Every structure is written in structure tokens, then in C-alpha cells.
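Quick heads-up: it's one chain on its own, the form predicted alone, in C-alpha cells.
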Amino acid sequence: MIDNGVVRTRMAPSPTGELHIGGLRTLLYDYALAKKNKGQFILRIEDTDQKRLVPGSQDRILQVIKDYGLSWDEGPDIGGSYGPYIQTQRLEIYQKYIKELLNKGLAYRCFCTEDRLTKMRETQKASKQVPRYDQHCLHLTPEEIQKNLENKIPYTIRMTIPRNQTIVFEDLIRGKIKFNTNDIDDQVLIKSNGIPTYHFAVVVDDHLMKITHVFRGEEWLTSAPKHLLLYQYFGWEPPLFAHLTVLLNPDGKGKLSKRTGSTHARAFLDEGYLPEAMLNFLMLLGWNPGDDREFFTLDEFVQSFSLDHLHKKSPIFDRKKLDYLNGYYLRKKTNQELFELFKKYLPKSTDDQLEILIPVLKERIVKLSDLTTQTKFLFENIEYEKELLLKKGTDSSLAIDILTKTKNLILGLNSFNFEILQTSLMNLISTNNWNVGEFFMVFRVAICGSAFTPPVVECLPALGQEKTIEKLSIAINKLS
């Protein structure tokens, strides 16, 4: 359903938690339709499952989009022709449509109690058969339905399915896919409480705020031929339907889930990953450009979005390619640019110190929060057992000799830079004729409590002269 030759996609999360990675691509993609042919993006928020609310949760939703630089043409902040964007705030226009359905027989009340459905589905179950409502309210007489009103029995609103027919659509991903009827349940439409399902509220808002293409997650594949019937009962065009893979777990076993790490959008962006990062990953899970580019700023990618290089087969959320990518897109920052970054991630550093660590750390980390780890060293003192210091066989005399000449080294130095602290190391080594490797190996442990670290002459200026003998006179009374 294309008006006019406008295209209009939308996204529409549920504020029952944080948005999952996944809904983030989702939306990425119904961005980039909507930017590459001039159309509209409309944000949209689904919370008809009351039960399910998270307090505090819409916000996050709308905030986090935005981080990742994201906007939208209409939505519950800034309203738009097609409002409101909260589907507890269209109750209204739902009883509107569902009196539609009923009145033309293509619903029904159903006034089972949880009870009889329970054992309904164990009954079923018990005989292998696919749990579904037994249509037991679609044979009331109106009046005996008539009676249960008057009487007040909570009911619900089911669609009424046709048996045995075949529903055929051509998903834009999938290609053509048929089902049959007989394997579709009697959907609950309106709930008890007069809040509509999922699947009553999509197709009648996706008709009103006239979108055109839909793009969700294959899990909503067997909802399908549930929305195509309503559009069919109400007469209306569908959009066009694009089902996308789900996201595997790095090790491509399973869907994405928390056991290999974050699953959130906020997550990422907490760990230190870029937002431009995140969604040249994300670009790239699920569709590619035809071609071997692997670079795409969102400009870029809206102008090559196409529908026909969207993939059939499920992506595995490479955590490998994501650090690469992040680190490509850190060190492609000024320096300047970094600073703030930097200094969400170090606190407390002072801004002199971060002068020096940027150029040293930009080319050694992959994400923002590595930093935290790198250069805990700078400000307390870590625990460490002395054995580490001898990690390359050194002699305990040896590694008191060389912490003890480098700690009078520093004494006496005028002046602490990169370069002075380089040339007057090196020419201590050499004037002991001592192992370069295992000189640094027992410096390294000493000042930063650990054999793996950043480079360690080059972070000393921000460390400081007192400081660095401090930590060297607390090593050496390890191995006295």
C-alpha cells in the first residue's frame, strides 16, 4: 500500500524493558527505506501489554534511539498527521473498528474463564494435538450471549477464522509463503479489559498512519496470515512485508542472548562502543551493498539501501568484527574529539593526563570502557604477588638491582617526558648491559601490577615522578 507513491515505514517498540539490538537493526532499516525514498519514519509506541510496563522504559527507548543518531518524522514527542503514537491513547479508534468486525460476524465474544481454557489446551496437549480455542463461543446464540451481558461475565473479542483456506503473500525477503487456516487459532483481538492485542492494534494503526512497507523479526512470520485476514475483513491494502533473520550468538549456535554478552542497545553504548560503530555493524547484519565495501556512515548507507540485498539466511553477531570496526572508528577521531569521550571513561583524570593518554591509548583499544582496565595503574596501587615481577625467570637480586638504579634514575631526573624518561631508560640498560625484555618486564609489573599493559614509559608523564617512585619503592620492599 504505497499512497501517492510515499513511502512510510515505522518502528514500533514495546515498553517493556530496554530495546533489544535486534530492534535496533529493525529499525535502522525501516530509516534507511523511508530516507532513500523521500519518505517518512514514524515512531511509534506499543503498550497494550499493561501487564508487562516498565516504568521509566519508554523514555529510555526514545532516548537511546537518539544516541545512535537516529530521528523520526512523527512520533509520541513530536506528534505528527496521523496521532497519537501511544496505543493506549487510540482506545477509541480500536472500539470503533472491532464493532466493525463484529457486527459483520468476522468477531466474537467470548466469555470462556481462564479455567476452561487451561484445561482446554491440556486436554489438547494430552491428545498431541496443537493447542487452540474449540470455538465453543462462536456457536452462542445471540441470545445467550445477550444474557452474559446483562450478567456481566468478563469476555474477551476473538477474530473469527475461516477453516480450510489458503492465505498466500509474497514476503520481500522469503518470497511467496502459503498457509492454511486450519493451522490458525482464533486470535484474542480485544482483551478483557478493552485493551487491544498486538495484532488487532498493528493492522488497524499500520492502515491509519498509512504505512507502507513492515519490517519485523521472522519470530512474527506465523502472525502473518492473522494481519492479512483482518486487512482482507476490513477491505484495506497491506503493506508490503519484509521478515528479517534473527541475530545468532557469536558462536552462530542459538539466537543472540545475554550468555555471550550484551543483548541491549544501551549496553553497547555503556561499554565504550561508537554509535557509528554499532550501526556500520548492524548495516551489515542482514544486508550487504553488492559489493566488498565494509564502511558506511549513514548517509552512505541510506543512498545504498536496497530491498533486493537483504538476506535469507541468519547473521551471526560477530563480537570480533564489532571491536574492528570500533576500533577503526576511534582511531579515525582528532584527538580533540576524543577528549570528552575519554573523559567519561576516566574521571578521574585531570585534563593534562588525558593530553597525554589519547594519542598513547586511541591505537590500543578497541572500545571506551577498555580504558578503565589499562589505566587503573594511574590511580591506585594494584595488588600484585612479587613472583610476577621474576615472570621471565629474573633472579630476585637482579630485579632488586634494576628497580633500585631506575627508581635513583627518576630521582634525579629535571624533567619527566616521553622522551627524556626513553633515552635515560635505555641508556640505563645499556650501561648495566641488562636484558631490554626482561628490564620491561619487571618495570612493567612494577609500576602497573600487571605483565600485560599499555605502554608504560609512554604513560609515566601521566603518572607523575612521585608517583612512579612510589611504586617503584613498593616493588622493591616486595622482594626484600
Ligand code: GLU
Contents of the next structure:
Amino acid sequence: MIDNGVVRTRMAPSPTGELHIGGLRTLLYDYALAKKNKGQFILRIEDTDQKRLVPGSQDRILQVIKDYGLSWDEGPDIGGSYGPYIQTQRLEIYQKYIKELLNKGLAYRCFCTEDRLTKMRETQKASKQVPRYDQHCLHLTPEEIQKNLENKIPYTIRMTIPRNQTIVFEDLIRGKIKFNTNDIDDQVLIKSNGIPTYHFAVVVDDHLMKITHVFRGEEWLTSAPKHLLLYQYFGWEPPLFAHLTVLLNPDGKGKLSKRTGSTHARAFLDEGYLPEAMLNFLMLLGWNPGDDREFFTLDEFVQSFSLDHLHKKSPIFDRKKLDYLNGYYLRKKTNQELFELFKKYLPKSTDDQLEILIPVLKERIVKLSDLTTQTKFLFENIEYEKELLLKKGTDSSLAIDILTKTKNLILGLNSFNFEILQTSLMNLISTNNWNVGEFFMVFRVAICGSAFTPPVVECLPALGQEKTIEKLSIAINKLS
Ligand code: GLU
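Instead of the form predicted alone shown above, give the structure for the form predicted in complex with this ligand, please.
Next comes the full complex, and the chain you just saw is listed first.
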């Protein structure tokens, strides 16, 4: 259905929560296909499932997409020629089209009560049948229907599914797919409150919005035959479908889940993953460039994207790979670019402290939120056991000697910068014949309250002379 050669793709999130990271991947592929072909990418809000709506979620979804540096050509906030772009604002449109199906006998009113439907399903389950609507209302006479309408009996509208027909379509990723209509339920298209279900609204909207390619999750694959039948009923040409693979947990066990960490697009930003790193990671999670390139800016991805390199196999959401990419993009940034980012994660730092910390820490963090833990000692005295000071088997009296002499040295310094500190400490170590490793373990624990820390001497100027002395005194007291 490529009208005048214009590729139009869409992302159609439901405002039922946060945007899942898998949704962001779908969106990225939609975006790339449209941009590569100089087409349009559309954002549509699918809010027909009113029970599941989460207040504020629509705005948050739009915002997080923008925060990842992506945009749309038509959508709820900016409009476009095929709006409105929020499904509950399109109810009259769906009414018009459902009437067409009713008139053609391709949809029918179902007056069955919830109670009857539940009993029917239970009976079917008990006799090991696949639960599905028994088409009771398909066989109502026009008089019965009329009477029910006059009596204002609530009804849904279901699509009529023919029996024993094969529906075949060519999925862009999975190739030829066949379904038998005997496995398809007479799907409700309009609920009793007059609002369409996803299945009806998605078809009407994709058609009216002239969508040419639909990327969506694998979970929608079994819905495809219903949608294709609807296209047939209306005499419309369907878009091309690409049902993307699901993302798997890093251990390969099951769908990506909270068990192994964040799953929402927003959470990754909050943790301090850079948008460009996450997008680069997602680009390769279901697609490859056909060679071994692994770094792509968004523009480069758009230029390289093609439908023939989409993966059939579910990818593992390899968080280590994501960390690696994030490190790469972090270290590519200039210290000046990092300033605002660091500031956000270290709100208690002064600008001078940030200037000192950026070059030291940018090499050592995986994601920006690591900064908070790595620099905690700058803003508070960390509790630790005195044994930690002696971790390298250092004698308590030697540790006291190390800490006292170091404290005296620092007390006497007129300037407190890295070079001076490094030279004076190294001199102190050699004058006293201390073991360098032992010295630094005692010193590190005294300053940072931990044996694993960023380079301690480099951080001292950010800690300041007074605080350094205070921490050394605390350590001496612990041992005395
Ligand atoms: N509203 C659906 C969802 O939230 C979109 C499915 C589709 O892209 O067709 O997943």
C-alpha cells in the first residue's frame, strides 16, 4: 500500500504505563524505515482500553521518546493531515466503518451476557476445547435483533469469521505465515460502551492514516489474521507487517523482565544511560548492518537500515553490551559536555568539585548513576569497620603511624592539588619505607570508607584539606 511511493510508519502506544524498552526498539525501526525512505513517521495513541489507562502515561510516553532524541511527523501534539491521532477522539469514524460491516453481514451484534459467555467458556474448557464464542448471536433473526435493540439490551459487535479458510500472509521478518480461520474467535470489534477494541481501531486507523509498514511485537502475530480479514472485508490493501522478536533476559531465560533490571525506557535514562548509547544498543538488537560495524549515530542508522537484515531469532538483552556502549559514548564526550550530566547526578557538588571529578571519574563509570555511589565519601562520612583499614594484613600500630604522619603532612600543605599531594605522599612513603600497596589501602579506606574506590589521591582536591584531615582523624580514633 505504498501510495505514491511514500513510506508511512507508525508507533501506536497504549497509555497504560511507561514505554517499555522493547517499544522503543520498535519505534526506532519505524522511525528509521520512514526516514530512510523520506517518508513519515506517525505517533498514534491507542487508548481504547479505558480500564487500563494510567493517568499521565500518555504525556510521559511522548516525553520519553523526545528525551531519546526521536521525533514524529504527525501525532497527538502536533496534528497532521490524518488526525486526530488519539483513538478516543475518533469514535465517530469507527462507528461509520462498523456500520459498513454490519450492513455487509460481516459483523453482527452479540447480546450475550457476561454470565453466559463465562459459562460457555467453562464448558468448553471442561471438554478440552479452545474457548471461543459459539456464534449464538450470529444466528439471531432480524426480528430477535430488533426486539433486543428495542429493549435496549446491551450488545457488542463481533466480526464474522468464516469457517475453514486459510489466511496467508508474508511477514517481513518471518516469511510466509498461514492461519486457519477455525482457530480464530469471532473477535469483538465494538464493546458495549461503543468504544472499539484494539483490533478494529488499529485496522481502520492504519488504513486511513495510509500506513505502509507496521512493525510490532511478536505478541500481535496471532492477531494478524483477524486484521487481514478486516482489510479484506473493507476491500482495503493491508500494510506490510513485520512482527519483531521478543527481547530475552540476559540469562536467555524468558522475556526481558524486571527480574534482571530495568525494562522501561525512562528507567534507563534515570540510571544514567545516554540516549545515544541505548539507541545504538537497540539498533543491533534485532537488526545488523550486514557487516561488523557496531557504532551508529541515529543518522547513520537511518542511512544503513534495511528490512532484509532484521533478525528472526529473539535477541538477548545483553546488559554488559549496553554498559560497554554507554562507556564508549560517555568517554567520547568532552569534559564540558559532561559537566551538566555530572551535575545532575551529583547535585551536592560545587562547580569546582565537578571540574576535578569529571576527568577522574569519566574513565571509571559505566553509567552516570554510578557517580552517586562512587563519590558518596565526598559528602558524608561512611561507616566502616576498623578491620577494613588493616585489610592488607597491616599491623594496627603501623596503620596508626601511617595515618598520623599522613595527617600531619596534609596539615602542613599550603596548596592542595593533585601534583603536590602525589609528590608529598610518595616522598612520605619512601622516607618511611612503607609498602606502597599497604599505604594506599589504609589511606583509601580512611578516606573513602571502602576498599574499592575511584583513584583516591586524584579525588582529594575535591574532598578538600579540612575534610581529608577529619577523615584521617576518625580512622586514627577507630584504631586507637
Ligand atoms: N497499542 C498497541 C500496543 O500498545 C500497539 C500494537 C500495534 O502496534 O499494532 O502494543
